[in-house]
Structure formats: structure tokens, C-alpha cells
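Single chain ahead, written as C-alpha cells, the form predicted alone.
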Amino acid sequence: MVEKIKVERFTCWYYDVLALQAITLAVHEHEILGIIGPANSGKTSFIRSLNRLNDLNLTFRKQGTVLLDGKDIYAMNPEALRRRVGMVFAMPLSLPMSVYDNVAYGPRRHGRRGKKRLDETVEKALVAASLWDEMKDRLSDSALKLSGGQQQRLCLARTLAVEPEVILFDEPCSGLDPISTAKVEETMLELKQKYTMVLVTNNIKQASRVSDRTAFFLSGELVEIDVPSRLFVTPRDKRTEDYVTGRFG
């Protein structure tokens, strides 16, 4: 398989508190790594050190390193980064404007212009996160109107319009009812044909259900990483095993 994404020994810090100890793993391309752990096990520092947005951190410090295609993200322009490497929050950070120009923003920003070529780019980043049926004659409406569920896939196309090459979701269905959690989770497998997706969730379920591999982590530890069948199943670590069962977490 192709490594999108290789992780090779990466600690980080914020002051002194450690927050991941020498993680390595690859993302493979056009893969699901679901990322599950308990509250403090370092899944949020992991991946938001994928597209450096740990940098806003004034404490943060890091070793290791972090390649996409083989090359240091470290040494890339961050902001050209987070355009290739595009993140999905918890909570819908939809913008107060229309839900055109919510998903027009991200493309206007990096210079692309003309009405005909910006529609194009809204129909297309609306239709991939499976919302373009019901905002189609909504797009003038404010974003702010929308349900939690519709406002998290607005927040999904807003990436998708910028063309990311990885999407990184951060529990993106914590706030979500079980038929939007049902409806993103839809999305998400049917963008794996194009697109390499970290998940982020505290719901193991979920990550059985949509990822093509699992990751562990404990206390800014990787403890193991499997595809899903194995991990929740027949796990190799006591402490995966006690953690997925429900003993702890």
C-alpha cells in the first residue's frame, strides 16, 4: 500500500507535560485510520500535529518527524499544508454568511475567481459531502439555519472545496444525533475512493464501522494499530483489550 502519511517517532510537549511519546505509523492512501483512546490519551495532539495547527500553541514543542509524499511537513509553508491536509472539527464552525459563501470562502481565499467557476466549486464540494438535494435551493439561506448535522457536512464541503489531498475529522459526530452520525459516516466511506481520512473518535462503534484500521492510543502512547476485525476482537494488548470491553475509558 501507498504511505500517505509516515509518522516516525514523533514526541511532542506542551511545556513539560508530554502529550505523545515516539508515536510511528503510516497513513495509508485512501484509507480510514480511526483513532480511539480515552479522554488525554494524545488523539487530539496527534492529529493536529498533521497539519501543524499545534503551532498556534505557543507551548508546543515536538521531535520527530512528519512526512506527506516523503517530504517534512515541517519544512512546508503551513498554510499551503493545511490546504492539502484539511481538518473537520467537533463542533460545525459554520461562518455567519450564506451557505454559498461558507463553502465559496475557503476557494475565494486562494485566488480563485469568476461566478460560473466558484458555482461549479460549490455544487461539487456540496455534492461530495452528500448535501447539495437538500441546500440546492438553500444556498442563499444563512449556514447559521441549518440542523447541527447539515451544518457539520457544510463544514465537510468547505473543506472539500479547497481540494485537500488528506481530511482529518476530530470527533465529528460527538454533537450529532444517531441519523446525522449516520448520514456523515455514509459520506465519509463514499469519499475513501478519493481522499486519505484520520478519525478521531470516542466512539468505538463507529470506528469499527467506518475504518479500515484502528489505532490505540493510551496516555500519548500508540498501543496498537490493526484493522478492525482483529483490534476490537481479538486485540494483541491487555490494555486494548480491557479498554474496548469497557473496563476503563
The other form holds:
Amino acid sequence: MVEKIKVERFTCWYYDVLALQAITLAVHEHEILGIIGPANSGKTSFIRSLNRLNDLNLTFRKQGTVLLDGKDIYAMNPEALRRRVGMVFAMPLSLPMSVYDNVAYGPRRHGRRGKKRLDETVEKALVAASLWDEMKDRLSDSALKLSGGQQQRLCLARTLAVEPEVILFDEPCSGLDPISTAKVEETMLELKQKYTMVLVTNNIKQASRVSDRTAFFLSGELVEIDVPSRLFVTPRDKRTEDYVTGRFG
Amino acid sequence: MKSRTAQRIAFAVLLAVSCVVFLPVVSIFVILVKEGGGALTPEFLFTMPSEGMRSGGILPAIIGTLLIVVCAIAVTLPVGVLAAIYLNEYAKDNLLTRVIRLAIVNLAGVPSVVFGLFGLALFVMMLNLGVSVIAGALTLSIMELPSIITTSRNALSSVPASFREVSLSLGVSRWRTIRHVVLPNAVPGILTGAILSLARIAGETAPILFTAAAFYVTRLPHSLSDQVMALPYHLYIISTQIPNMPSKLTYGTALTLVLLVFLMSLAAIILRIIFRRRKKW
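Output the structure of the form predicted together with the partner chain; the preceding block shows the form predicted alone.
Every chain and every other molecule in the complex is listed next, the one we just looked at coming first.
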């Protein structure tokens, strides 16, 4: 099994507040790694460290390493890193422009020109995000007119259009209804053939449905990481058991 | 006293105070229209003055004012927007940026006549531009810089941070993110601020007194290094320096200036309404 991302003793702070404590884990190629945990457990800090979006926060400090294909991401150019490690945010954050322009945004900024090539890229990304059939006649509509679920898949298509290797999902379904959620999950499972994914979620059931392995974070610590059939059924740690059985959180 | 009675009295006082603010605006307008409204004929607006400015029109003053303010904004807008981009998007909180911010605040507090003398010393004399449209415009542009920077910064910071995050998360550089996501969404606010600045400097007298304004010129300006007549200065001259000046023309000139400023503000308000309707988040 190839380790796509390897996190070693990763610790970080905002100001002097500890957010993550000596996290060590690996994300395998072509898996969906689920990350669960209550609020303030460090889940979001963790995935925002994987594409260095935390760098925007001037109070952020870190120790330890994150390796992508064996190379330290904090020694890379952050723009080059983010092209390889894409992200879908908690809220469907469509940019105030058309559906087409949203998907073409990344490729255009990275210098892709020519209507035909862009058309192909946009279609491919929308197909991969299972949105092409709904969107092919609405490409010039404002993205903000779409439903929440469609917008979230549009955001996924926008990420896919940059052709990343890893996709980070930060609670992608927290604002969606169950049917839209099911569609997003279905799409994620289809994408597994090509991409490595990390899914942060508040929804324990979602983690058990889609993730290949699940990690449980609590107060900035990695408590336990295992395949869902064990983590949710016979957890080794008492705290995991309490959380997955709904005793707290 | 019962608390409800106290409240009523307090509201009445507040209302009265608010009306005091409203009153001068209305009375200025009423007086100007009553005394000078009759002077506003096409001939007054579009012909040259004659008989030592005691009759004829005020065309050169209108053209001069428009020319100066448009040139001033053309200079100050790019500088102000670029400074705002730096301060809002890039600058860290360190000694340098704190000094810059302090300078902006202090620049805004300098009296306008000091700007006039500064412009005289720097642009007219040192840079040898002479008393000209360009010297006056540069002086006004420095005076207006703080307000352009402040309104542009507000426009930039009102663009949601999430837009920047989305763009950066796609591996787009910070500059391209600003250029393609932040700026397009900040343009309405920046433009509105620019037009309001235009309106404000159109009425300024002191900064152009020594740098651009002429007592009386017999022809329209041919280039930016010409002296020009300007409405506020013209108004000052005809009210104090010309004996037997028909008061109708004085009031008419004042009314023209007020209407010009009012029209610019109105344009800014209309622009803001249009953009707000189109705003999609």
C-alpha cells in the first residue's frame, strides 16, 4: 500500500493555543480517510495543514512534518502544493460568476487557453462531479442560482478541473439535505479510483458509509485510526467508544 | 418623572437636533434657487464672461473645475487603489505599515490651505509646472489620497475572505486571486468612493488658489499647463473683488457649483444602487 501523505509528529498552535498534538498518520493512495471528532478536536486544523491553508493565519505555528510522495510540503511552493492537493469547503462557496466560469477558474489562472480545451476540461470535471447532465444547458447561469447540493458538487468540479492528486473535504455535507448528501457521497466513491481523499465530517454515519479507514480526533490528539468495521464496532479506546456510541459530542 | 415621559422627551430632543442638521441644507438650496435660479440660462452656462465678468456666462470656470477634478482623480485613483491593495491584502502589522497608516490619518487632517502652499512650493515652483491645471490637479490628488485609500480599503475588505480561500486553495497565486476575484468584487465600492471624492474636491478653493486658478482668462484652456478659471475661486472673486457685480450672477454661480457637486453625488448613489442590485452574495 502506497503512502500518499505521511504526517509525522505534527503539532500546531494558533497564538499559544495548542490545536494539534504530535499527530502521526498516513493517508494511503486511492483511499478515503475519514476524520471524525467533536468540535475543537483539531479536524479542520489538520486538513488545512495538508494544503497549507493555515499559512494564511498569521498566528499559526507548527512543528513536525507532512510528506506528500515523500517530499516535505512545507518546503514546497504553496501554490504548486495546492494544485496537487485540492479542497472542498464546508459551505458551498461558489464564486459570483457563471457555472462555466467557476469550473474554468482554476485552469484559466494556471494558463490554460483556447475555448475548445477549456470546454473539454469543464465538461470532464462536471461529468466527474456527476453534475454534467444537470448543468450542460445551464453553463452560463450564475452559480449562485443553483441549489446547495448542486453548488457543492460544482465546487468539487472546480477542484477537479485543476487535476489534483489529493482532495480534502472539510465537512462537505454539513449544510446539505440527505438526498444531496447521498449524491455527494456517491460521487466521492466513484472518484476513489483516481484520487486520494481525506474527509472531515461531523456525521459519524457518513464516515462509516464512505471511508476506508477512519481516524478519531479529540482535543487535538489522534485517539485511534482503524477501518470502520473495527473503529465503530469494537473500538480499542474508551473515548472512541463513548463518542461513536453517542455518549458525548 | 415616569420613564415613558422621559423617553418621549428624549426622542423629541433627538428629532429636533436631527432637524437642525437638515435645515441648513434646505435653506442653502432655497436661497440659492430663489436668488440665482433665474440666472441659470443656457447662455450663462455655455458662454464666456464679458464686461469684466459683470455679464455673460461662466463656461471657462465650469470647464476649468471639471478639468482639474478629473485630472486629480485620474492621478489619485490608481495610486490610492494600489496602496489600498497593499495595505489590505499584503501588509503585515509591522512598524512600516503602522507608520504608513499614521501618515494617512495625518494627511487627512492637514488644512486645505496648507496643501495649497505645498502645491505652490513643490509643483508650481520646484518642479516648474507653473500655475496650471496639472499643478492644481496634483495638489488636489495628494489631498484626496487618504480618502481614496480608505474607501478602497473598505471596498476590498468587504469582499468575503472565503472567496480568497477558494481561489488560493486551487493553487492560484495571491496576486491573481486579487486580480480576478477580489478586485472585480470591490470595483463598485471603489468607484462610488472615487465619485464622492470628485464631488468633494470640485468645491475646494484653497488648494487651487495658488496652483491652478486664474482671475480671468479670455479663452478656454488649450493644454494642461494652462491656467484656468475655476468655479469656487470665480465665486470668491465676483463676490469680493468686482464692484457692482449683479447679485443674480453671483448666486447663479454658487447654484451651478452646488448643482455640479450634487449631480456627482447623485451619480455615485445611482451607481451604488445599480451595483447593489447586481451584487450576488
